[in-house]
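Consider the single chain below, provided in structure tokens and representing the form predicted alone.
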Amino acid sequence: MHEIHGNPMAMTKAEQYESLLPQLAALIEHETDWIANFANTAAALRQVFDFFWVGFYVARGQELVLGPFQGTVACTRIAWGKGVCGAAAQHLTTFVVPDVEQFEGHIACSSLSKSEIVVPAVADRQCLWVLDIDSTELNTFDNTDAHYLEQIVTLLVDKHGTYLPTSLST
């Protein structure tokens, strides 16, 4: 059993991420199942940063399908190019949204979500999946979050390669 450690009150955001990265690496090191690793990554991020919602959407054809997450009930499927997740997947780039109400086409899975960051996992110019994080506060996410969350996404891509089964039952 792994426990994620850190004292958020005594650390900067960057220091929290710096502390979390090696803990996540150790947590997923010996686990080969991507679902288990995505679930634990979502739980660790939510635990350390107390984010409102943390989860993954997996690319399936022309849509993203809900994967492992921590938080309230979420949208199950998101069309390619729609909302922040679909836009990040389509454009293959991280989206930092300080106020989701100002993002044209935002999909409100929860009215409590006020800001959002979405980091796509990209291989061979294709989106494999996205890491989606929501906050109940405006302006929660910045370049620090983008930098470290992109490292976490890279850690998971390096662990699982470009292969994700087409069925979540695998």
Ligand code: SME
Contents of the next structure:
Amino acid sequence: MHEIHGNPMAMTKAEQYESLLPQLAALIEHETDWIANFANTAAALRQVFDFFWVGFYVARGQELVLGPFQGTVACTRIAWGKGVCGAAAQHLTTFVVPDVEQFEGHIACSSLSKSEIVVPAVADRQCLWVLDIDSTELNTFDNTDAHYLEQIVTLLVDKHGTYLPTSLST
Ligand code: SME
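Please move on to the form predicted in complex with this ligand, as the form predicted alone is already shown.
The complete assembly is shown below, putting the previous chain first.
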């Protein structure tokens, strides 16, 4: 059993991500099931940074469907192109939103959420799923978060590829 270590008081945000990355790699190394690894990744990010909400939405047809997450109850389905998640999935690029009220079409799963970052997992010009993180403060996320969260997303894409089965028979 792994424990995630970090010392937020003495570390910059970049140092916290640098410390987390190899721990996450070790955490998912011997587990083959994507649900387990996505769930622990969400937990590790929430544990280290105390984010309000951390989770995944998985592309299923013309929708994004809620996957493993840590935080309050959330919207279960997001139409393609809708909200920050849908926009990131459609445009295949990371969205950093300093103030969600200024983002047209933002989907408020919680009124407490004030800023947000969404990183899409892309393979062959297709969005497979997105990593979504919400904060109760304005301006929480910047290029440092984007840089390291994109590495975490790549780690999971490399491990689990382009197909995330949900059925026991597949
Ligand atoms: N705010 C997101 C919806 C998901 S929740 O934040 C968990 C959006 O606008 O896509």
